[in-house]
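Only one chain comes next, encoded as C-alpha cells, the form predicted alone.
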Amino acid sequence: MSGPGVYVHFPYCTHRCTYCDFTLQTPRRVPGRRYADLVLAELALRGPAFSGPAASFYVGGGTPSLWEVAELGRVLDGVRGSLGLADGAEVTVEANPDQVDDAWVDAVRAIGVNRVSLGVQALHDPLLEALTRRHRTSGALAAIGRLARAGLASWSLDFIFGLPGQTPASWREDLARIVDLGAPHLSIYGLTVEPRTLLARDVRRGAVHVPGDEAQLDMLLTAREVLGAAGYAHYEISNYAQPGHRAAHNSSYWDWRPYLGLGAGAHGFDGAARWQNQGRVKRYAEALAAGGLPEAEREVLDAETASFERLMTGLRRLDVGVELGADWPRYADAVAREAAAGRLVVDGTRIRLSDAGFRVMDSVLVALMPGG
C-alpha cells in the first residue's frame, strides 16, 4: 500500500461512558449534514498535500454509526474525488451495537463500506453496566449476527479486559465465548483508567475497584494463549486476526506511513509533521470559516524524534517488527543488549519483540530511547 490512509473523526455520542477520554460531544441532535460539510471543507484544504489514491478510509469516534449514512457517503465520495480510493481499499466504520440493524448494514455497504468495527467491550450485562455502556449483551450478539451475514470483506469486534469485577478466571471463560463468535478480527484492550474520567474519580473514592497490573498481565497473556490456539495471529499488541484479515488502515500507523486526519479532534501525519485538530466542533468550524487549517497543535519532527517514534510504533507489530535500515547505528548498542537479554529478536537490521520482550515492552522502549 503506497497511498496514505484517511482517518475521519466523528466526535458525537449519545452519552460519555465513565472510562472514555476521547474527543466527543453529546448533543440532543447530531448535526450530521453540517459536520459533513466541515469535513469536506477541511479535505479541500489538506487533500492537495497528499498523493493518492488513498489506501484506506476509516471513520472513528465517538459513535460514527450515529452519522446519517448519506452524509458519511458524501464524505467518502469527497475522498474519492480528491485523493481517489485505491482498488480494494479497506473502508471501515466504527459502530455501536444499538445502531447495527439490517437497514444500516445494507446502507453502509451500498456507499462502499467493506469493514465494520463493532464496539462490544464485554459479554456480560453487569460489566457493560459498570462501563455505563448503553447496549446489552443480547443486542451485541444480534449485531454480531448481522455483520456475520452481511457479506463484508471483513469485520472486527472490540473487547476490554481488566474491568471492574472481572477476574482472570472469568476472562478466560469470556475468551471462549469470543472465539465462538467467529469474528475475523479482534481488538483486545486492557482497561486504562484515564485521569480526567468519571471512572478515575470513582477509583480514587474507592467506589470502584479494578484489577491490578499483575491481574491485567495475566489476562493479556491468557488472551494471547486462547486466541492463538483458536487460529488468530497476534500481529500487534492489541490486535488479533484470522488469515487475510489484518487491519490495513491501522497498519499505516504502526508502519509509520502518512495518514490524512480530518474532523474535530483528529490527528494526522504527513511524513514530516503531525497535527491535532481543534477538539471542539465550534472552534474547528471557526478556523475553517476563516480559511485556515483547524489545528490546535502542529509539530515538525526532528530526525531523532521521528526515528524513535518510527521504532516505537513499529515494535507494536509483533509479527514483523520494524526495519531500522539507515537508523541501525543509532540503536545498535542498545539492540545488542536487549537481544542478549532475550527481549529482542534481530534479523539483519530488522528487530521485533520476543515473547519475553512483549511482556515488558515499555522497559524495552526505555532501553532503546536515545540517552536511555
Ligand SMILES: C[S@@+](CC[C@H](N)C(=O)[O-])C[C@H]1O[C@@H](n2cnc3c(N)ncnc32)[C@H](O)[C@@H]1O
Given for the second form:
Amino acid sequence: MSGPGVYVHFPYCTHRCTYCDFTLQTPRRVPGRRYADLVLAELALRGPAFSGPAASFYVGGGTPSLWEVAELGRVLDGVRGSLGLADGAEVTVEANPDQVDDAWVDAVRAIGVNRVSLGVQALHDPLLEALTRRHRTSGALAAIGRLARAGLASWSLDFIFGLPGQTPASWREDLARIVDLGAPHLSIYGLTVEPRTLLARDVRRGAVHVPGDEAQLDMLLTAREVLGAAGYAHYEISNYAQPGHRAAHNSSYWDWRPYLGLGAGAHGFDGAARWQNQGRVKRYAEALAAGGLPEAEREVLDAETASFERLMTGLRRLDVGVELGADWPRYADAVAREAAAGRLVVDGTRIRLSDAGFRVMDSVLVALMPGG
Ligand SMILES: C[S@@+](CC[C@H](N)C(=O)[O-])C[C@H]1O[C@@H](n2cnc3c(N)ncnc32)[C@H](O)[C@@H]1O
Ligand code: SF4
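To complete the pair, please output the form predicted in complex with the ligand; the form predicted alone was given just before.
In what comes next, the whole complex appears, and the chain from above leads the way.
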C-alpha cells in the first residue's frame, strides 16, 4: 500500500504524568465533539493536497480513549469520505487501560478500528505509582485480556524501561512476564528525562534516581535478547513484532513516506515540507476559524537535509535498513569507513546497522552526516 498515513493527535489527558512532555491539556471536561469538528475542518483544508486512499489511520495522544467513540468515528468517516481508506488499511487507536472495558472495545471495533495500542508502561504497582500513572497492574492485565479476546487484526503494548529503582535483573524478570502476555506487537521505550518535566526537576534535586545511559543500553540489549528468543523481530529501535504484525502506520515514518498529520500539536509531512500544528487547542481553533492552516512551524527541506533525514530514520529499521539509491555517492566514503569498522552492513546500495553499530548509533550518524 503506497497511500499516505493519516495521523490524528488527541491532545487531552485526565492528568499529566510527571515524565511526559507531549502536547496535551488536562481540562475537567474533554470537549470531544468540538475537537472532532476542528479536526474535520483541518481535514477539509489539507486533504486535497494528498492523494488517497490512505494506507493507515492512527489516533495518538494524549489519551484518545477519552474521546467519545462516536466522535472518533465521525473523524474516521471524514477520512473515508475525502481521501478514502484503502481496503485492509491498519486503523489504530491508542488507549489507556482505565478506559478499555468490553463496551469500549466493541464500540471501536464497530467503527472500523482493527488495532489498539495500550499504554501499560510497567507491571509493578510501585513503578506505576512512581510514574504517576492512574492505572494499576491488575487493571492493565484486565485490559490486555480484553484486547486478546477481541478479534482485532493486531494489538500492541507500550512499556518503558530505565525507570527509577529498576535494575537490569528486575527488568529481565519483567521481560519474562511481558513475553507471557502474548502481545503481537510491543513498543518498548527507554525513559527519557525530558527537561521541562517534574521528573527532571526531581532528578536534578537528587530526589529520584534513574539508571544511567550504560544501564539503559544494557536493558535495551536484554529486551532484544529475551524478546528475540521468544519470536519477536526487533524491527525498529523501540519496536518488536511477531511475524505479520509490524506496525504499518509507523513504518510510513521510517520509510520517509508522506503522512497527513491532523489535530493540535500534530506533525505532518507532504514529501517536500514538514509542519507542526499549534499545540494549544485555542490557537489551533483560532487559526482554523480564520480559514488558515493551524501551523506553528513549517520547514521546506533542502535536498541535503531531506537526504540525511531519510537515512537517519531509515537506519532505525534495524533489519532492513535504508536503500540509499541515488543518494549513494553522497555517503559512499563514510559508509565504506563505517563498514570497515564493522558498524554498518552494506548490500549493494542498501545499508543497515550491525549489532556493533546499533550500540553506537549516534556516532555512526555523526560519521555519516554531510561534512561530519
Ligand atoms: C504520548 S504516549 C500516549 C499513550 C498514552 N497516553 C499513554 O501514556 O499510555 C505514547 C507512549 O510514549 C511513551 N512515553 C511517553 N513519555 C515518555 C518518556 N518521557 N520516556 C519514554 N517513553 C515515553 C509511553 O510508553 C507512552 O505509552
Ligand atoms: S497518559 Fe500518556 S500522554 Fe497523557 S500525560 Fe500520561 S504519558 Fe502523557
